[in-house]
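Only one chain is given next, in structure tokens, and it is the form predicted on its own.
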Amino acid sequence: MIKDLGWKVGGAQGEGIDSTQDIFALSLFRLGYYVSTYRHFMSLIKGGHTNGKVRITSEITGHHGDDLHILLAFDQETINHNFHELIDGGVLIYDTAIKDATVPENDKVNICPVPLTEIAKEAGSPIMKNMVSMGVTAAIIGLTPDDFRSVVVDKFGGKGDEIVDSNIAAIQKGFDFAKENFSATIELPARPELKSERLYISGNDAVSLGAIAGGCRLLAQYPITPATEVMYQIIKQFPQVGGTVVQAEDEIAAVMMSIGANYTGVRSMTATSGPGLSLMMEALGLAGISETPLVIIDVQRSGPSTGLPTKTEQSDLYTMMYGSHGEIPRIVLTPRNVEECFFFTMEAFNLAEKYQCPVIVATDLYMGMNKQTVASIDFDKFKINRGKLISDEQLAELEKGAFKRFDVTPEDGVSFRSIPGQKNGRFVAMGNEHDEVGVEMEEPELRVKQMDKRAKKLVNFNDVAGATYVGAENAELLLVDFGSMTGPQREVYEELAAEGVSVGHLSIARLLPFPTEEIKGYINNAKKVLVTEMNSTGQLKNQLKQFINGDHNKFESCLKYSGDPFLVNEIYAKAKALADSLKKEVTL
């Protein structure tokens, strides 16, 4: 088990929690440790219940973690809603500016009231009682006011002197009153040792940075939670590099202005989450029927319809593989952990403009707003790959108007393309069935052969790895998920495999080309196949059984859907079971 503590503020939407439980992440990673976070937040500028959720530990994790160690409560519904995680010795700090404030009784827990609102009024102002929190909290788990200062200035250092210094004195009085008035303490993990850069970015930041170090160039998007940060992220980093954002006036359009630029053939995409990338799907066809590159990011949140707009889910999967008309290749990669939502949204334009075809990239709302450590990116592991991007000189060869865009002859399926403007490159793209030339065409023999050509493209795809595997050979109990389900996963395969279960660990990278050829060998060779996932029908444990022939019976679905990301210990009650199912198969 990773030693770790956990640690969750509570308020009122609007009441400045958001920037609390990020000042104390923040110190935390600059002090070295690995930090998880996690947002519960509703669909409202302002009210309702919202709390934060960090957890520290000694090394690298993919999970904000089961356990709560301390709970900072700014309201009573913080109380109400999540004083029960505290476990055994755990701490409750609440404001005693709530009126008439209500604690569940339990005499395992530390009970340590404080008036947050009064000591801020007294450092000058009551919005500091996030500060005077800080300060307590550092002195229940052996940290000094002076831990958070780095912080501290630099998100107050450009209001002046005056304001940093009177939030470091909030601190420091709310450290002062609590080891006045509180003996209770929680020891921190280890600290590790720093031995790289590391970074303290969310999903959307990475998605949005990979994107950038990718060469996009121009990004058209209409705001959409949990989208909208890969936006607010590239507004503030295409200063640096040049590029143009689009707010789109809707999703349609926005995708259509990413087609129209990788047209140019400027480096585009759009991100969105599910409604907008419904609203795409037309246009998902356009680009694969003009063989056009096209890179989306869908930031998956909880559906049908605006369902639960701030909530996690992975139920677009099914629209990410086959949505849209017709028939049309395309690439559909599922970042597992922050570090991939950065190398594979820089891949994705690769991968676009080398099979000239649309690329999703599928996050979630859990991965995508929540920030953690990550290791160092290696810019060096990245080239761009333009594809088969033709040359004046190649074009200047050819007789006038002799350039054929739409080449059925090459044997890997991708014709040469060129860029508006380029002498005797001159085609047209359109969403009607077209020629070699791009001249709109309905004839039989040649409709089947600019289908042939299209779905020739990714028959040998090779370029990302398809999915991922630790474990035991021949493991009886293989666990299987994809997307951000693979950090709490593998916290579940390592206990087991600790236990001395014979498991192992399948985590999918790819969903097409599906990766079949990787995986059915560990997948045939398993007793029990336990498949994790955030939808209620178990989209990918039905893909799975669609393209690996064997035993179907042998799958078992780990399933949640009620917006809230999965408890590790939710996911190991369901593998335990079934590998104690298979010891008594042998017993018998």
Second form
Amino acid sequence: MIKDLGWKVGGAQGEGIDSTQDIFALSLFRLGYYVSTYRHFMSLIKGGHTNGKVRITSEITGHHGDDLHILLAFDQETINHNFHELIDGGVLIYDTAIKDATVPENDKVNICPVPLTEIAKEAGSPIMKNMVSMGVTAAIIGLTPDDFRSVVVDKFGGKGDEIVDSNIAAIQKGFDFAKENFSATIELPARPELKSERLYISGNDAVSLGAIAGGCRLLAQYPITPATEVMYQIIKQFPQVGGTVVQAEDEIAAVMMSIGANYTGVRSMTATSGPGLSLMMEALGLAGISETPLVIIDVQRSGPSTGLPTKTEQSDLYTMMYGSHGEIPRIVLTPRNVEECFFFTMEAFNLAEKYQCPVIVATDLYMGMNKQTVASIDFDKFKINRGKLISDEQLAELEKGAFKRFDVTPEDGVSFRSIPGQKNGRFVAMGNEHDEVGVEMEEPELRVKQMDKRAKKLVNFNDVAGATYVGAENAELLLVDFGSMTGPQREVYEELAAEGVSVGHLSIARLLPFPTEEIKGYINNAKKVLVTEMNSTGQLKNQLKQFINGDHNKFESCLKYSGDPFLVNEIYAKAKALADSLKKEVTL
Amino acid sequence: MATIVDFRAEKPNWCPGCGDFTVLAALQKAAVNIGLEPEEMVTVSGIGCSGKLSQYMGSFGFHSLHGRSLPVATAVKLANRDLTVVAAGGDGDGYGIGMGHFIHAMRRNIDITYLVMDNHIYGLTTGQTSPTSDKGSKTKTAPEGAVEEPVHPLQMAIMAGCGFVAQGYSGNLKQLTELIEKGIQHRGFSLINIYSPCVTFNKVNTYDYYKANLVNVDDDASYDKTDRFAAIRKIEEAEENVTGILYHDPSKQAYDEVLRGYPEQAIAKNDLKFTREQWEKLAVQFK
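Could the form predicted in complex with the partner chain be shown next, to go alongside the form predicted on its own?
After this comes the whole thing, all chains and molecules, with the earlier chain placed first.
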């Protein structure tokens, strides 16, 4: 397992838990550590229990870690809900302002009661209790108050030097208190060499930046957790690149606007989550048959219906792959880490225009709303490719009205596209079946030709790799996942490989076109295939069974649909048991 | 200069005598009179007999989904403000399934013109009650007579803040052409509700009916089209049997004029270059 330090802050929602988590994580990130965070929150504004975890490591991870070393409690509920996660030798820091605080009996955990609120009052304001707690934490993990200075300056510098100084003073007071009263220490992992170009960023923010870099200039979106942050980020950045955001009246309007903008030659997308995606199904078909580029970001959450709005899941896979009536070509990409959220979104705009079809980028709440260290983002390797746009000169050579927008002759099924404003480029985009020029028609032969033309588009698709494999050649146990599950599952793989298990890790990067050819060898060679996904019916596993011929009895599922993300140990236990069962077969 | 012929596309297959023929002719004439070129114009329609307008109009077209012409038209205009954008649909399309978009498009004051071919019936699905069907009118889905109140699009538009509200009639091509011209020239959202008789399924709201009942406010020099409450009174007194510009407020700013950061040059004409310098600026907030 990766050597790490797990730190968690908890309190009532609306009490500044998010910012406390952020100050801690960002400070450690700036010191050069890799951080991976997780926010636990509920679908309400104030009250209720919320907490934020930060995992600190010296190597990159895509998981917030199983172990908790330090728990910082602003209220009793935080102790009640999270104390059991503390490892032996861990530390509980709690505010003595919690009346009659009760701590479970456990002589292996160091208990550090601190008058956080009182010290904060002395430093100037009770709201600085989070700063006092940074000082206490610093004393325990061997940092200095100064290590938090740059973040404090960035967060509060705008409010004046006085505010910065009082916050720094609060950190110092917490630090001094801890040094005087407690001897508990927790060791930080080794500090990695600080490389430039690292970012501390969430999947949602990475999607937003990827969209901007990829040329998106019109975002139409309806607010929905956990996709709303995409709109916030793009609203903030668009003025610099000359784009516009419309907060649509509903998800149907959002997707229709995105289609309208793409038709007009502007790269556009919408971002949503399950309930919104369901509303967009009719429009998805429209984009498919009218051959209009479209990018949809689906930040999945727990369903069905409104389900668990603030919890994570990967259960929209069928909707993304098969949703909407009738049959259209479409591309579904599944970024497996925050870096891929950036690149896949960027690339989605190229693909949507190249193939003139909808592209869905599937993330989830776990990856979307949580920040982590991203090694590097080098967008220089990215090129904008607008596909088959017909030029004004080409149009001028045609006889008037002769432009065949839906020409069936190209081998690749992709015909030239004109944009409103182009002389002699007139056509009608429509949801009805049409002939090559774009005139509505019902003739059986022409209908079949248009269906076949569209179906041809993705037959030889190889623009984005469908999967990544690491591990032994002909591994007996194959671990398979997609999206955000690749992070934790990679740790399971590494653990098992270190134990000498014949194991491989296959992570799927693309659901459609399904990467059958790329992955069937790994599947067919394995004795057992464990598919880890966050849903209750094994949606990815069922796709593997559908697309890959062979022994279907070898598939096993590791599923979770409680709303909470997987712990590495939960996956490990299942994988280890399978590995052991394979060993037994051999000995028998 | 483009002529009527340039704005002709496929031959319409509406029923002989359909009011929609006049709407198409008026739109074509208006485009020519304003001096538009076919490629500078986009006609976006919904579904139904009215939805076919985009195919017959020689401009660029988008025949979208039932009730969804306005979000598409909105985005076309925002993507390229140099284009003239006309949305078209029927009473079922626009005031039934599309009602939500209708109110919000007016609230946003997008610079588009919305033509609603109002025949008080669902035509293409063969004669069911529509949102504007008169109370008591007998249809296939209300054999004993409709019991719901009809929607009142003109009053609704005025109350929703629409800056140009007019009503035309398929029996008066000249006036309808003028209304469409003025609607297109109005900077902001303009609604033109058009009584466009369905000769096949509506035997009540016929050409004869409208001929006998319609009052034209454009002929009334004393009518003050800048007074929104007087407009509502007039519409209600006449039981909506009015034509002409009922309300006009040219002072309201269109959506793209008030948006922060909205580019001067049409977005569709900007290149997509994204520099390392721009990237550094974005990335700094994550360091």
